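The chain below stands alone and is given in structure tokens; this is the form predicted alone.
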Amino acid sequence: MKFDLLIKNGQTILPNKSGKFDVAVKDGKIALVGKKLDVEAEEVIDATGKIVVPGAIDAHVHLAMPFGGTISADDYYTGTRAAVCGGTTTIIDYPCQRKGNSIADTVKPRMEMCEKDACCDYSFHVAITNFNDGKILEELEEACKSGITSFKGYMVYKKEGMMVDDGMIYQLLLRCKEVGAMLNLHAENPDIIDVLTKKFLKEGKTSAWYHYASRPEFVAAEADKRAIHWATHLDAPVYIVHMSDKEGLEAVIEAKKRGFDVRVETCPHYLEFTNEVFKRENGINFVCSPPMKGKDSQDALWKALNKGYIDTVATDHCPFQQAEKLWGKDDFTKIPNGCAGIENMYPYMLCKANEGKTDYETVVRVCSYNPAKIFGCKDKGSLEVGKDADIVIFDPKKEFIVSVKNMHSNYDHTIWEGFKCNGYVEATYLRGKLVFKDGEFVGERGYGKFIKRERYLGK
């Protein structure tokens, strides 16, 4: 048999072991994995040097999403655009319902966008905000039949309209359970928010430090706890998105230790930045929720990671125009919610696996194994014979400046602006395909495509 590419030479993280192992693809699929292939292919990659992973999963992006006023930056083309290019293979997006609509009513303009624009394989979570009578309680189950098998729930943005309340929370996690669905929780207080908010317009504090002040670490850390005591007095599976705070992350960490089915998730920006960047002259740009908390926090974040409790990274990507941004330089209230980060995750990872911060397998357990199993993405995560062909080859040596001007998304500055890092993506491959190399975007807008989950089994 003739391969249509191998993969040789390289450093590779497989899911159980790692070392020099050649990876051959047919079909757009893994189809040999071992030491010094003797087999023919239309293309030979000498790796020699460089680490070999499986693309990553960004299991947590915003798209086109309305909110502050506007939409995020980055539609389906642009952000997936960026995605390959930073070594992401496939993104869960969040399309909210609202009421009125279906699960169903809200997936299907999605869908139609993501067919003629991802470049990227994709999927959604879907965010309930009411529940229609019940009708969307009913709707989980034909959801799951159609491969969509997790759901959010906000415990913030009432003013928004998108805040589910403490017995919609109850009844989503019951439901989900019964259905085999996994539900991800935005976990805040929004009263103290609302409180803390208000009496620092009154006082005139309104620069980007109250942001972070009206939503300090006890804020979301009692959420959390809430989170998870209900979760764990249902027996039922949960999924804390965006973990970001150490008194509930310890709260999970408990949970987990008690063995009850408790998922958390963090993200690049905790681990990399403190509140201490909005005290920045450009701190607006950082505003996102919950926000960076202390360098106790991250900490912790980095300390539960390398251990095994965290179980994916994702990047919460809702970049906004610089202008959009400046809305709220004189109130903190103005500033649309939201970072960069689609493109940056996996350099970022694989950078702090290079330079010792972590290490290359736990990298690619928490970017791609655990999104993969944890979301149902049978096809994804690993480079194990049968999955998809979604690889990603990491130069070590080469240096890299982030910069808004070597980015490929469509928004006009990033907070990733001047990181260096030691390493980064040479080439991504989407199903055997190169979509990356080089630093430039080489795949096809359209090419990505849908991936029906299956429901979450448990632990």
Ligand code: DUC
The other form holds:
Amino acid sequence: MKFDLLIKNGQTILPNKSGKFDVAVKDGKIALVGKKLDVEAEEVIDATGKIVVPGAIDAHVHLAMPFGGTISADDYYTGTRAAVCGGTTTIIDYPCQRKGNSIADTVKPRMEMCEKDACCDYSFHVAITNFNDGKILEELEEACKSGITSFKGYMVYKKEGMMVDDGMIYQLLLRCKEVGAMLNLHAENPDIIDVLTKKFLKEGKTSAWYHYASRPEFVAAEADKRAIHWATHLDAPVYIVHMSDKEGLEAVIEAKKRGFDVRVETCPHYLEFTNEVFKRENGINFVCSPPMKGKDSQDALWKALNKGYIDTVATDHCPFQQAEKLWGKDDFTKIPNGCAGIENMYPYMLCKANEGKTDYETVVRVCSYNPAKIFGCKDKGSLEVGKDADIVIFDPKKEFIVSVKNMHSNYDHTIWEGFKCNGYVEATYLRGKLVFKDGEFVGERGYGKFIKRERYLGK
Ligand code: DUC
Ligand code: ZN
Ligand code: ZN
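Alternative state: the form predicted together with this ligand, after the form predicted alone:
The complete assembly is shown below, putting the previous chain first.
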């Protein structure tokens, strides 16, 4: 048989072993993996000196999201174009249910936009905000059948109409467990945030620092612990998104050690930045929720990542334009929350492996293998025979300095400006098709396809 593509001589990162494995692709699938493959292919790539990894799955993005009085700057075209240029071949986006809407109503317009625009593969976790007299809980089963097998609850954003209260979380945990879905939770305590916010504004404390000061470590930790408390008592799986604080993380680790199915995600911005960024002149640009915490939390996240306690790394990509961020220059509550990251996650994590802060196997586990497993993307997540040929070639010798000018998104500034990557993505393949090469997007708008996900089967 003649293969379509053969990637030879690379250091290939596989789930249980890494080494000099060649990878052959046929009809968009990984067809053969082995040492010194002596086979014929239409195209042969010599990856000597390069690292060959599966495409990343960014399981947390907000594309074209109405939020903070505007819409996040990347839509499904620019966001997914940027994704593949950073080695991410699948995204899971968060459409947010609006009052009165069913799950199907929530997904349909997003699905239509993706069909037309997506440059990478995609799925959705639906954020539930209103039960519609109990109908939504019924609809979870139907949604799972259609391949949407995870949902989200925001423990914050009351005035935006997005918050779920404790009773709703309790019911969602039970119902998700029943239908085989995962419940993702954004955990911060909304009432304490409100009290602190009002206090700071009254005192004239309006800078970006007070965004952090109104949502400090203990405010996230309390909600993390509440989420874990219910999940463990109900023996229901839970996935805590964007973990940023040490105390909450310790509670997750403790629950894991007790055998509970508590999963945790963190993001590159919590690994790279601390709350010191809010003291910078451009501190407003770093405003996201939860905010970056102190150095102790950052150190704890790295330690947990390297010990295997962090399940996934994802971006929470939700960029806004500079002029929109500036709405809050004299009042931190007016800054739209969210930062860019979709094109930076995999290069950042792979570069940290290259520098020895972590290792390639860990990066592949948290950025690809685990999100595929947890969120039921059965054809994704590793370079094994039969999986989709989502492949990234990383050049550990290539130096790259991130700038808004060399990104492929639609935003006009980035918190990653000036970040020096020791190593960078050289090429990205999506189901065997080259979509990014040497700094250029070479993919196709609309080539991305919906990933019908499997139900969550537990650990
Ligand atoms: N946090 C952000 O910073 N942006 C989008 C939503 C969220 O929870
Ligand atoms: Zn969130
Ligand atoms: Zn988010």
